[in-house]
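Heads up, the chain below is alone and in the form predicted alone; it's given as structure tokens.
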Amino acid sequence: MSDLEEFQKEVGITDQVAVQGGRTHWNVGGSLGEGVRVVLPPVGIDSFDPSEMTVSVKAGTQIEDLNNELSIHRQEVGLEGTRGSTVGGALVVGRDSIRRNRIGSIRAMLLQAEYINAQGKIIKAGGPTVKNVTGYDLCRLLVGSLGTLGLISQVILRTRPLPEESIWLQGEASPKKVREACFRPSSLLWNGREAFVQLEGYGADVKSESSKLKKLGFQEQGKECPIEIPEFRHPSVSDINLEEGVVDVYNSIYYSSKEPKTLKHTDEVLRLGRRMREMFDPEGRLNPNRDPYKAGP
């Protein structure tokens, strides 16, 4: 019996069920409630192709474990999180790294997913290679769903080179600034005092940029992020008080020590929800009492 095999077995037809990765995001969304059986998803890298630039791996492998492998053909996939963090846990959290000006959105790494529906069948969405477009981009649709429309047991993800040079600086200059003396950092954060700039790429490219944010008083971090990202995330607006967070400008997410407020949205949009969820799980077995739109952004 396969790997896959036996998560579907796992799973089961009948009670209610949901899976466990690292559990760094586990209350995202809202806790399960009793008498809800927990399983664990298959492990391991299955395939990597490099000159493809896609790997096919289980859903319960860790995020450091995969890149770590990637890494020796020059090569990772956009996810991050905390240690521990897997696979599958990233893609139903559903949350872009800070370097989504350069990796790309989560949801464009995905190609194919399989997972397991509310009936214990083995689906499979999406395709393996980058070009494969035909039909519903069902994949993507599991993206941030916290579990609640299927249980992720394998993907097949899109890879990216590794940056020949990284490196952050610091200054007291605006995002505006910024933006006008560089092209497309990879990450600009901002206290409403300093910027925080990653730069990635080609060195002789690296180099230029940051010669520019010298120019206006920027000073070189290092390879590691200057600062702590506080764990709260919020949608930025205008009225935030800096004083206790910082934005990542291009993902326009303001992370605070404080818990966020729910989320408003409109009836329409939760009616929606409500009804693609009774469509792909009638019953209510998957993740229940958790719900993607209390999520945050």
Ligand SMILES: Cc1cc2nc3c(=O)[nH]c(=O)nc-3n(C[C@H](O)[C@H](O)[C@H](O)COP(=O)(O)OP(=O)(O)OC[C@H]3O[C@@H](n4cnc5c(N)ncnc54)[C@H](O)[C@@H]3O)c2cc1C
Second form
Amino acid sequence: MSDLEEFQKEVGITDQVAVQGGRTHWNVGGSLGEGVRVVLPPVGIDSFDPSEMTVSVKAGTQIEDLNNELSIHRQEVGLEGTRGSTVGGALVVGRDSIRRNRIGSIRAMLLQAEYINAQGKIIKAGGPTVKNVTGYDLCRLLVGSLGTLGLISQVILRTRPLPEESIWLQGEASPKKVREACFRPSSLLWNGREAFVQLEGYGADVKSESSKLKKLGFQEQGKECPIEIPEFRHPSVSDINLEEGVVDVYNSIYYSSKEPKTLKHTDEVLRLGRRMREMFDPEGRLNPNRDPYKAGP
Ligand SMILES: Cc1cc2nc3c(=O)[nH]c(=O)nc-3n(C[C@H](O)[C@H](O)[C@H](O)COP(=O)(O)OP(=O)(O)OC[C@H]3O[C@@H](n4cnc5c(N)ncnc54)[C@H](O)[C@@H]3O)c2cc1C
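Same protein, different state: after the form predicted alone, show the form predicted together with this ligand.
Let's see the whole complex now, leading with the same chain.
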């Protein structure tokens, strides 16, 4: 029996069940509650073709292990996370990186997903190449679903070249000034007083962009993000009091040490979400009590 079939057998066709990745975002969207079976997803890289720039990987593989393997061929996947985060966990939590301006959204990097549905069947959604999906894009619906629509066993992801050069700069200029000066920074953070800019790409391009920022008084800070990013994510709005926290300008996310209030959604959106969940999982087996609408931005 293959490890995918074993995973299918473990998920089974009865009881409430959830998949455990690295547990780094375990209670996002609500805690599971009592009596829910917890299963582990399969682990390992199935195939990687550097010239095709796609990788087939099992959902329980740690992002760090995957990126270590890809870096041998100077490639990466645009998934990030704290130590222990898994590919499947990052996809179903669905949070875009602060480097999204360079690496793209997490949805765009998922080409194909194989998952176990609430009836215990293996379903394949999407396709192994970039342009072969017709109809509804079911595969990407799984991104941000918190495992409520299906339990992911394996995915095919698009890879990207690793940047030749990567640096952070810090300086007292507004995000507007940075955007006017630079073509396309990978990240742009703002704490109300200073901007933190990540430049990535070919060495010559990074050098030329950084010289523009240095003329505005920016200073180079090395390869690591020079500012600590607080834990809680809020939608970024213009009247945020930036006494504390950091705005991720490109993603419109405000990171703060204060817990966010529950986001408000319209009744229509909530009704549609509820109906869709009931269609995928009429008996409420998959990741019960987790609610993607309570997960924050
Ligand atoms: C691009 C990007 C950048 C990020 N940057 C950061 C960062 O800088 N700092 C940070 O702290 N986090 C960051 N995150 C989030 C980080 O990747 C999380 O750690 C990750 O989302 C959770 O992975 P995990 O394996 O720990 O999941 P867990 O905490 O184990 O699980 C989270 C949820 O996913 C469900 N789940 C897990 N695996 C599966 C599966 N195979 N099928 C169905 N449901 C499943 C679980 O049941 C649970 O509901 C980033 C994420 C991305 C995508």
